[in-house]
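First comes one chain, alone, set out as structure tokens in the form predicted alone.
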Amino acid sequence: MRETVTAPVSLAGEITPLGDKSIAHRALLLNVLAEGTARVENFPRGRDTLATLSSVQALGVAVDEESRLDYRSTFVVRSPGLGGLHEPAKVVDARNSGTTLRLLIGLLAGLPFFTVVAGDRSLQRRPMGRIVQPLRLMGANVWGRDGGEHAPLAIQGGSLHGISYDLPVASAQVKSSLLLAGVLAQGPTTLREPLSSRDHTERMLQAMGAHLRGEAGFIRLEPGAALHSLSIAIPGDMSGAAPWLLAGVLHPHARITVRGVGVNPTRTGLLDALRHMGARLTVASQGDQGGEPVADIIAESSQLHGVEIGGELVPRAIDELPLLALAGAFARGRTLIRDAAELRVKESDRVATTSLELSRLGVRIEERPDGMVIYGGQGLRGGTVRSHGDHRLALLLATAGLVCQESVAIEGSEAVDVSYPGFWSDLHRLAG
């Protein structure tokens, strides 16, 4: 599918995003802990939070639809707790989503039966051996292509231990598969992190019950709480909300509101990179929301310098990253990306690819091998450009569209759907 995108004269109105995709994944993993009932509302119905929720499914979860408006869902979830789970009786399809696939084998490996599963050729590429030598460590039977490197997977569940273990990367997924694995375990688990990422597990598993405590790049989990449900209203997602903050920003006519953003601190770095850069950004009626911190967003046109992102910004920002190379190409001066190897190994090289299609609208960038340097200052010519199958560059090349020169034609638009299913019905009405 292809999608044309013509910057309007001006950009102004509101926009609520969709919940927050990495909170809908954990929401109904780990109400799979507990034995009862849980409402989990604003749950957003794109490709990949479908495709955890037909996986809980599987294991003898019922979830059951009790309202939907567009692509938002209220589900109520009942599990039977961990006794009364079964094994799934065919291949588990993760689909494209790497939240799926790595949480998922966490919580299988201290489940007593066997498991495959898979996902699409894009998946099938990511690294899982980050995952899987952590698991055998903790006494998990794990198989996979290339020694466990590559999915599909296999997973005859049983018995763990908990064990003290120094992440080698900075990334919310393996943390949480391994805490998923310390529930079921015997004794302690202790991970230590690099950097800090995202801490939406530890924050629900405490709400929940667990006998968790963390602090910066540090968590230990004992084991043997008895767990309860947890209902949720989930917050907006910052990432499917950046596309607008930084439309926004870039737009010389333009003011908009996102309302409802989940504006957890392991999650925005974005704000904190756009206003080292001199973004206007406004953040106002802060609340609580599920245990996650709220607040709507205004973003009003800006002139914007060149700066350096890296070290602790970089997993707090690591879905935006491609969108702050955009907004250095309208920056003065250089802007450099480094610490950021972690963007090779998601649903493309989006090093590779964000470098390659934004030069193609005339941007000036430079590949590196941990990121990117973005000359700016030189505008945006249009042109045709490609997604790789991938949603977040699908959404960068739709907000470039939004702030180019000329029309920007994105083929594989349909990628958006993966992250932000209705996002082309949002575009065309703010833009008008």
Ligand code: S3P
The other form holds:
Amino acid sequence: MRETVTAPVSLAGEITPLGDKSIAHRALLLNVLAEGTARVENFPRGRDTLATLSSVQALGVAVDEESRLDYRSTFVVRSPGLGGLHEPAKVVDARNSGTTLRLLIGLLAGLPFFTVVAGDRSLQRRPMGRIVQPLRLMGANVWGRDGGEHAPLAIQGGSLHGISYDLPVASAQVKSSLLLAGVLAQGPTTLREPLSSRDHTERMLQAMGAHLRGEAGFIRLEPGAALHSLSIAIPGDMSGAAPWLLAGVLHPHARITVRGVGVNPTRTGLLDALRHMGARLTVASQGDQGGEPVADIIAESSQLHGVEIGGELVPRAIDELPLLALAGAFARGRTLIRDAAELRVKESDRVATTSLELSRLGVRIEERPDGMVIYGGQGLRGGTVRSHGDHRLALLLATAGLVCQESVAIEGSEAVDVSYPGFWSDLHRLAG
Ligand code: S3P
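Having seen the form predicted alone, can you show the form predicted together with the ligand?
Up next: the whole complex, starting with the chain shown before.
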């Protein structure tokens, strides 16, 4: 599909993003572990999270939809507990979702079933050795294409032992996969991360009663605790808020309020980087929801200047780095995004796709092995661009259209449905 976006003369209004995708996956997968009933509110009906929903149902977990409003569901999740789960009857399809695949394999490593998990072409290209190798160290029997490097993955669950492991990359998916395996292992699992990645799994496991200790880059999990089901109202997705925050900052006549956004410090790299660039952002705390801090955020037209974005900011802004490249195009001077080689193994090679598509819109941008250099202040021209089937690219290019002098036509616009179904109607409502 193709959507064309034209910048409105002014941009004002309010948005409440869908529930956080990362937390939604975990709300289902973690509740598999505990016998009982959990209520999951504000569950986002994106393609990725629905893939996780089907995968837990395939294990024998009952999920009933209590209510639905647009793309937000309230589910009642009933797990029979570890003893009542069953082997999936067919291949589980993780579709486009790295989180579904990686976390599910970790969970399955300790369950006595044979399971095959497949995905779409993008997912089959993504690196799986990063979970397969440490899971094998824990005693898991897991196979995949190219010696376990690529999906489909097949797993025969069985007894596991905890490990002490240094993660080679800061990845919440790898960390969470190993923690899910660690819950069912004999002995403690100790993980060290090179930089802190999002910690939703740790927060939720603790809330379920797990013996887990976590501090900057170090996590220790002692298995054996009786876990209880966790009901949760999922906070708004920072990654779904991000396009609106960017449009608010970059558009010359804008004021956008984004309500109920999860502002867990492991997710707020975008806010820090934008502030560093001179953005006018106001964050008003709204307390806690589902064990996570939540805030309303106002973004207003701002004059930005170029900055360097690297180090600890990168995992905290990983999915928003393409949007920060767009911010760089509007900033005075040069913006350097470094230490971000991980972008190359996302749903697309986001260093390559962001550089290619923004350059089509007239941005002067250079690829680096671990990031991008953006030369700002040139403005954007319109044109036709492609999402490469990557939801974050589609969201980036739509945001570019909201702040560009000419129209931007996005081929493959349906990719937004992976994380943000309803995005186009939100855009048309706000942009008039
Ligand atoms: C996610 C972690 C990140 C992120 C992805 C969601 C998660 O991936 O890019 O969109 O829910 O754990 P990595 O952990 O592989 O960096």
